[in-house]
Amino acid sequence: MSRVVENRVAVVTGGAGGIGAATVARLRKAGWQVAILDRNMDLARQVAQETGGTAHEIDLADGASIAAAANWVETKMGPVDALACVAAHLENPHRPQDQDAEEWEAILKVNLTGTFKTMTAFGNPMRLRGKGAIVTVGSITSLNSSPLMAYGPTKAAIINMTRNFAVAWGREGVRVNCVHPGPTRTPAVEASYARGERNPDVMIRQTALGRLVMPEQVANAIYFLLSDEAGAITGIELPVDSGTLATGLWSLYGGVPDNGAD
């Protein structure tokens, strides 16, 4: 690994979670210094111990916490070259009339406002230095109807926000892209399966590949878009979904073919 890469700093919000922790591990494997930002400090410290990253607390529902974390990373670790906005407030499926008002506000505050404040807090120094890369994490729920009544709309807004930042900051040297995970076997989703809130077999049937996504596979896409290899890519959306979006209307014609089907 080159010394240039060794000295570069990346930030992962939600770095203690499934996709976030996998992203930390992927960046560390490539030689980056990584700030693991999360609200769960016990888990963040565990990921730091396992990967060699540096844990620090952040709360995306608190603008002051975001600003303080950005200042801490720049002061203690150095200029940030890459930011992965992975942290999010999750939601269980339900109908519109069953939406909890307080949870609606919490999801908007974290997923939308929190992501915006994170991008500006860490991205402004990037653009002033004339270089940097940001990856937001959307969701395939942002691209179609789903029973995630608050989560889906916030992720749809992240698409527009990603494009806005990509154009606004492009000539200042900052690239901004979005990754859309499909059904991913994160610890949080596995817990949801165990509680009976989701059924993995139902989800698998909706994928072209016949399998769910692993956190490491989403992390690989995030890493690529943050890396210099993606230097001419900005303002795009990259689904990592085992072909869930591609199955489209196949359910109207009997579903995705099984192995060996004609």
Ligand SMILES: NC(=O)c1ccc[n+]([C@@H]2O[C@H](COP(=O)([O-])OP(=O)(O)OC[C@H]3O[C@@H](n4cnc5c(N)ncnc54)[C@H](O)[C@@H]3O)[C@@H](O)[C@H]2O)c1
The other form holds:
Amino acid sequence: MSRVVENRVAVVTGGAGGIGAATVARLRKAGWQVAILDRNMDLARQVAQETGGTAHEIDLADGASIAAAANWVETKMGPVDALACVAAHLENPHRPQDQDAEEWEAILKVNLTGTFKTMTAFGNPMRLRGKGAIVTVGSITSLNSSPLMAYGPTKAAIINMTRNFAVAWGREGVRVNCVHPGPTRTPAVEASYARGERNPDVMIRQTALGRLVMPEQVANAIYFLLSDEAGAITGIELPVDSGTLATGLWSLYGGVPDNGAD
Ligand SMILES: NC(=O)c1ccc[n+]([C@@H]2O[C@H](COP(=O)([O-])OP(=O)(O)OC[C@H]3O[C@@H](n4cnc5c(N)ncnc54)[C@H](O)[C@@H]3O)[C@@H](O)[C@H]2O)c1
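Having seen the form predicted alone, I'd like the form predicted in complex with this ligand now, please.
Once more the chain from above appears, this time first in line as the rest of the complex follows.
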């Protein structure tokens, strides 16, 4: 390890959100200095107060804002060793013919272009220093069809970007991996359940474990892949989905068996 953990700097985009805030807390618990980057500064300041991280504004829809945030962190907090790209523009289910054109553009701008620019702006100094780790956040919708018509394709693209960066920068000391959360009980998703846009019971039925994912469980996976413990791991995707992907074909045979069904 080049520096003691207390001096190491990690960046979490979307650090004010459910999975982002849990990732900030996990990194802080391990002694990292953490930059909480988000466009929601009220929430980011609250997470900073709760965790001891440092809040700073970023807008992933704006390349200049991403570049300015990267410069701010390197100048004010020190060389960045770890980056978690958690921020994303979420979407509700609909059919292709009902896609709102403006929302399509907004989702691509943040999830696809914004993530690419974030990885480049924060990762390039890592590459030049010969050390760093990046974790992107995909989704189980990266891997299969879903009614998330703009979000799903951007999350599929995250896989390709992850592998591209992993190979392009691997010999320069930068590891790049992806975590795919399944349905996770973040405040944003809980609010969506409350509005009736998603049904947690239907989602639970599609899991192997019979429960949804907690934000801390995704954060643990992100933390592991950022840590030196994952030193031989790059270019992979790690689902954290309570076994949702594994249940794939069981619905053709009557679904996942209930506990004690026999
Ligand atoms: N919660 C789930 O069930 C679930 C499932 C699969 C994947 N994911 C992924 O996990 C990540 C976190 O999701 P979450 O549930 O914690 O959502 P969230 O809405 O709680 O967090 C997302 C954060 O990103 C920030 N953000 C959005 N647009 C931004 C922009 N333009 N610039 C800067 N910040 C911006 C928001 O302010 C928010 O704090 C996302 O990448 C999401 O796609 C979540």
